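Next comes just one chain, in structure tokens: the form predicted together with ligand HEM.
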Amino acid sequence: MTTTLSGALREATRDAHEAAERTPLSAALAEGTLPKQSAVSYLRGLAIVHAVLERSLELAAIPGLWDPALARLPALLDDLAGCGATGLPDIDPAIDAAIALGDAILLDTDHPARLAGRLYVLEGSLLGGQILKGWFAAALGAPDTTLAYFTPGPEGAGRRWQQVKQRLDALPLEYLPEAIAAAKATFAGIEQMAIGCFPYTDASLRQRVTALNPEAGRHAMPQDAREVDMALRAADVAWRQHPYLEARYGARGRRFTLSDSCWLASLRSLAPDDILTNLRWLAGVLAVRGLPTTILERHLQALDDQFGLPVFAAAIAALRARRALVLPEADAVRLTAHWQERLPDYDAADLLVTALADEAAGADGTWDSVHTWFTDPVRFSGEWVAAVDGLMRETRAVLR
């Protein structure tokens, strides 16, 4: 019989699968005694794993392996949003295990064989998922709900699995050793997550930022529910102030806005110098990803408004002052007003002028990122693109 990648993966991971079926979490699920807290943390952990794996597969672009239609993260996040889990804390060791697995997957970006092994495990889990879905729905307190995460699509679980196996089996057989190692590591990571979820103690409960954004990692998050609420409201204000964010970064961008807002709120207790150091770092990170500093400044203002205390006022002034060294504020205002008429959408004039100033102030790569998006011919007319170039020339002429 000819060896196939999927067949060999099945053989090699038989023990690992059995171990996954034998965890206390699986037993409690089957008995109908798994607490909602455990079910929620398990699904949130899986969201971390899916987020990292699906993005890695997308970026790796291995011919024939990944199809964005296979992504299960959106369904999982919808289920979590719809099951009354919002605000529920997480079980620390479970989330730590999921992040550890996510970190390991991140190292696989240049290893197609390993990504294939990991995809095998998560896609294959949809088969058992046909049994688990009712158990999870019951554990979440909604036994009549059909969880989207376990719904394979119109083709059904069997047909979908055949198609995924064909994708795996079209890969070179030399991938096998690495694919097996990665598949086993994925099973082990998910098993650790399950062990972390059940049983658990109340002492291990904490608000984790990954509940808001599975890709946010380990960063700080307020533990007080009112503070979280204010941080999320500020994020919402910042998000709505800039339609550019939605247009460019979509749902993933919104999740980052929520988690960044919680991180920003957690900075409020630091000394002013430390606040500024952290914000300068974040401003640099955001700028090269295409988010000029005005976006961060408005977000900080929204946080101060929500919390009713101007904790960030000095930092906002410092960020502006740094920009003003290369582009005096009066010039920035004049240029923005001048180009706004020809660039009326997405706050383009403001963002483009700020991006040029950020770049001149040392945030390398900002202009490239913002300019590329705002001159994409699929999105903008030739007239618009010409206006962006005009704005660039005029602004550069006054930059110091």
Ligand code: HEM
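Here we have the form predicted together with ligand HEM; I need the corresponding form predicted alone.
Just this one chain is shown here; partners and other molecules are left out.
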């Protein structure tokens, strides 16, 4: 009999799979006694794992293995939003276990065999989706028809699994040792997540930023519901101010805007120097990802407006002053106004001028990231691209 990757994984991980299904959470779920809090934290933990694995598979670009249509994260997030989970705290040990598993997956981005093993586990765990859907619906107090995560789609669970197995079995058999090791580690990580979810104590409950963004890791966030609400309102203001964010980053960018806003709100209790140190670090991280500092500054202003105290005013001024050393504000305003008519969409002129200033002020990579997006010929006309290049030349001519 010819050995297949999926078949060998099934045999090698049988014990690990069974152990993951013998947790107190599994028993309570089947008995209909699992608390909603535990069910929510378990699904949020799965969202963390799916977010990291699906992103890693996308970036790894393993020929023939991953298809964005296989992504389960959107359905999982929709289920959580639709079952009344918003505002519920998380169970700390469960989320810590999920983040630990996510951290391990992040290390596998350059290891196709390990990613294949992890995909095998998550896909295979949904073969009993119809039963799981009913059990989780009961725990969540939601109609099972609303739980899209456990619904494999029009092709049915069996057909979907066959498609995934075909993708796995097309990979080289030399992947097997690493794939088995990663699959066993994934089962163990999910087992720890389940153990963390149930039973639990009230002392283990806390607001975790991963409820807003499964990829946010261990970032701090306020624990006061009113402060969280103000942070989220500020995020909404910042998001709507820049259509560029939705156009470029989509739903994933929206989630990061929410989690970043909560982390920024948590900085408000720090000393001014510590606030500025943290914001300079964040500005550098965001800039090379295509977010010029003007976007961060407006987000900080939105937070000050929501909280009613100008805690970030000095930091905003410091970020602007750093740009002004290489591009005086009067020149930036003039250049933006001059090119706005030819580059009217997405606040392009302002973002491009700011990106050039950020780059000149030391944020390496900022201009390349912003420039690449704004000159994509699939998205923009030749006339638009020529205008971007004209703005670049004129701005660089006055940079100090």
